[in-house]
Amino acid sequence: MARHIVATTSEIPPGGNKVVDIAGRDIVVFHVNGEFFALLNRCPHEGAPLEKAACVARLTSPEPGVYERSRVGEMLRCPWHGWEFDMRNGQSWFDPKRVKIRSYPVAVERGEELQKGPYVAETFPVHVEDSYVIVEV
């Protein structure tokens, strides 16, 4: 799997997202609770753009009348039909074995930690002789 630099961390504010095109695929990158998550920008139901999805909390009920919220902002609710997915792995909440959004690994690295690319500018030797700068080509 090839690595792609898609944004600086400041380009995606907390609670926001950014859609990027990688090899012809729309991928949406979310910034939630200090972490970044990348998913295919398409609901598996009818193709709604997940960049428009609501980022909601997981809501569970251990007993009737008692509700607990957790993982605030980490659940996606499709903007068209309300299907819900786990942002960490793309798994649906209603049918986790069959319905899933493609998720992609995300890493945040400092600029100096990024691997040096294969692109190198051609250079030429330079000499100073008396008052003249001489470039050899």
Second form
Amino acid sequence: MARHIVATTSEIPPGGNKVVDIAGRDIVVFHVNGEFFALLNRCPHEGAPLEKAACVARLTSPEPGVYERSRVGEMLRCPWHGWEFDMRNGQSWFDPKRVKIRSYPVAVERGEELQKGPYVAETFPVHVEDSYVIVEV
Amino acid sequence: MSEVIDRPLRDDEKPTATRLRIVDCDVHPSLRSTDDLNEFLPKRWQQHLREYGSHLRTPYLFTTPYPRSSPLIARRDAWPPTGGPPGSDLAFMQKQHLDPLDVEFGILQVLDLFIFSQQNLEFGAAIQRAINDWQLAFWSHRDPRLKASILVGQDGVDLAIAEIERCAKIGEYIQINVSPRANEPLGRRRYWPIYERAQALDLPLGIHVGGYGGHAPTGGGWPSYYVEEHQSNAHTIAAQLASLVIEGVPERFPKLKIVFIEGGFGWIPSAVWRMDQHFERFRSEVPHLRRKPSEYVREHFWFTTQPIDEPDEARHLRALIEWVGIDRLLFSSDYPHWDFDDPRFAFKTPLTEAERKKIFSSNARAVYKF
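Having gone through the form predicted alone, I am curious about the other one (the form predicted in complex with its partner chain); can you provide its structure?
All chains and molecules follow, beginning with the one already shown.
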């Protein structure tokens, strides 16, 4: 697994995403409530681009007439057929064992930490005052 | 079986390398705004559109159509960067759909202005006529892959016949589209003059699901939820198939071709088996039928594939396709709507190259004579 610096934290606004190409894989990095998640940019069903997915809440109902919203912004709703996935691990809401989006570990590290380590990439000049989103593929 | 796709796309899955050129029997263009119709719509009806708009037979205010799952029932990635609703920008449709999927022909299906559900028949006829002209001017003439249909509302039969004759003289339309939810079941004798013209002109009759005819879409009444309504498309179209067959339309018009669009095909085996079974028992009630219903279905009807059914086991889909008949199926994507089927991934069962060619191209080429 290699670590790839894909963005500065300020580059992806809350609720937004950025698509990056890592080793031929089209990967989309989402920013939700201060956290970052990286997923393959492709719905496992028919291949829809997940960068266009809606970031929605989990809506549950313990019984007809009672509704609860939770984990606001952490569920992905596919832009075509509406399949829902958990952004944290790519698992589908309706069939978590069988259907999932490939997800990748994400870290956020400060520039000065990166400068000390082996991860200074020439194509991503590092500024010590900024933080970076790092995806492991 | 995991459906995780953790790999780059293979070459044969990449958009530029579809394995065969396809005919897409259901592409939805949209008006960018109703002003697009001004050059085709008499001032009298422009004014009517502004002042009164649509008059539909629907049960409650604001219960109809949008957003129904997603705004304008569209794919969230289908909004043109230039603005306007999904399906309204030809260049974007070419870039997102026609070119990458190698669409050889795309058949336009216009739903704007609830075109088949207008209860003011003259207003309905005026916008049908305007949209028929608009299909050529804004789409077919700018991209010859895109084929237009003659849209008519069958409840104003005289108006429909006049429009069919007008368009037939132009000679560029490839089918006649009527409402899936007219005021009466489609097999009724009052609609036969339209079927007679379709046969005489050798134009298939296209019936695209949806719309609001005023009757509840299910035998059990009006659905509460969109998921229920969407399910009801299959019931409605099954009822229309039964009406057309049992009232004797294929018997009366032996060369008529009928294409059901966007109704899927999972419901067909049971509907046809039941019709055949009842025909054996109640033959004396319908002596005008000289053959089993299934025989009429297998000769006169075609079905577009979207929304494709997705059984858990691929062999069930395979069996379904065989029961319906490889020759009866015409590929359709429903671009740019939310339940779009991608031709590369929608058929989750093995097909031979010959079968693929039939479903994705040659069946439609034969029906529409491309």
